[in-house]
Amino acid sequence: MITEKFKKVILDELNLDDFDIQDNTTADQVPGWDSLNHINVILALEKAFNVHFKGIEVLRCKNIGDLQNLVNTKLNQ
């Protein structure tokens, strides 16, 4: 389940006032989330949650829910 903080970081980084992000939402479904902004979103999440992702970990994420789970895993280590 997507947390409000997680959603806010993504929406703020993409300059979106509101967008319904769900677990199964993919980056290509979110306005403005292109390849350049993908890097910015990942960096913003790392900063906001004080975590660090390996490239392969991010590549394994198929949707927003996977990315939220990755953040949760990092926080629980």
Given for the second form:
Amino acid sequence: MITEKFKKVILDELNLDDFDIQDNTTADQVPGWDSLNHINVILALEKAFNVHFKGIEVLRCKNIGDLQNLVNTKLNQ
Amino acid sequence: MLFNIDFSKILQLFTYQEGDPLLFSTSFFIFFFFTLLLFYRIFAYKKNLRIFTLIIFSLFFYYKAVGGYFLILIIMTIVNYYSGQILGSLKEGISKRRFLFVLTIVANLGVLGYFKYTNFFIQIINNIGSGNIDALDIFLPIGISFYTFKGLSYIIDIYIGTFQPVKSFRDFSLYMFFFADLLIGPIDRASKLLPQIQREINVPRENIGRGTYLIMSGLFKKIVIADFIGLNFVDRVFGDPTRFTGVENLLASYAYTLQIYCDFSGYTDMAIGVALLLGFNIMDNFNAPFKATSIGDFWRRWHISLSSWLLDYLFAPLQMKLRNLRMYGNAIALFITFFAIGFWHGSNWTFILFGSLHGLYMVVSIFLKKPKTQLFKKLKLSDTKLLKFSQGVITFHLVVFAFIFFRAFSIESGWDVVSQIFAFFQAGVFMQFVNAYPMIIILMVIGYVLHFLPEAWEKWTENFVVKMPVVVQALLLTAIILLVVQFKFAGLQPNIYFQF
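To test you: the structure above is the form predicted alone. What is the structure of the form predicted together with the partner chain?
To see the whole picture, the full complex is given below, headed by that same chain.
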């Protein structure tokens, strides 16, 4: 499940008013989330949730749901 | 004697001949392919035999291209298969796993590096230390850059955890050996191709039509356009740019850009077509690259299988590592990635300059992005046709500029082309050129016009061919082959030296 806070961080970073983000949404489906901007989204998430991702953990994510799960695991640690 | 057959010639067809691989556009390939189709049909419902047929034909195909060096492909396949098995069984995070991963990457890159770059580095060492280490006599087995990357993507995916190692060595071998994409790609991914190997064969009617269409358009692009303008025009000008005026150098640069596109994408089209006829969907490699409106857009359309490979396995990890530098991190990661794209093409400074130029284009574009957007807004140009058109023209010329060095024998020779264009243009020679070489101009116009036609038109033509009865498709294919043969035997156009 994509949480409200998680979604808001992404939308704010990409300057989007609203966009429907589901677990199986992929980054390339979200306007503005390209391979260059990707890093800004990751940094924004790290800052907002005060977590630190390892490179391989982010590379493993196939969709936004995976990224949400990664944040959840980090928060539960 | 009734049958005057020279058996040694027939033997030659079946043994390795230096510099004579089984290209898709040769008549022996047609024989090879039909024999394969025959066995393939017989074994259609016997999976094991069907896959082994493909493996044996693929190995023969590769043996024809590189002789005994096909053993390296087999060795690297074994290495990657077992490494993948062990990586998959080891727990994530333990140092043994990391060590094996690094070792496998080093092994793959080491083999590639030895064959491709040894003499280049010897030369650099000689230049720096003014030493005289003798260059080694190293044969470069074609295809090695492509299958190394196929093996690497398999290993990296398993290490990251996005792909499970395949159990069957037979299936993995076919992934590595598959002749359709073995020599010059597309660089397929294990996650896309392996599931297709494992499932039952299915060649719908539509695939046959689409495959035939791609083989026809590929033959046309490769032989009629690329080979003809290459042999009759580009080779001559780039052979000695200073003997030609700026107009000719400029035309040759446009011609080469078209030639390399038609050559490479034509061969890829044939590879995709051949694979479709055997029931495999291999990835697209080109998508009308000269329609790009930025360099980033160009690389999403040009040699897609290589650029997406480097995006996933080089750029993305680098970008993550350098993320605290933000935009600068992106810039460094981009430049390294494009440098690698250039170097991947071969051990020559011209390729390195080609990659670095594209790296530079990309870096400049990310720093200009914000001010550009603001400027376009102010001028009310955002999303206008005029802006798109201008961006397209600028992107195309940046691409042509980089290709000049890609084609040139040396960086100096590339500079000769550029300086002739700017210092010795001689616009009047253009009409002389058109009169002397109408065929070159006609083919260039056809090539570029076909390229810039709306995508919907191409889809329509493709569907039109797909829906034709098989007999008509066969006739059309024959007609294209006859046309191709005409061009193949047209040989060199007379070499008229242009005096100003």
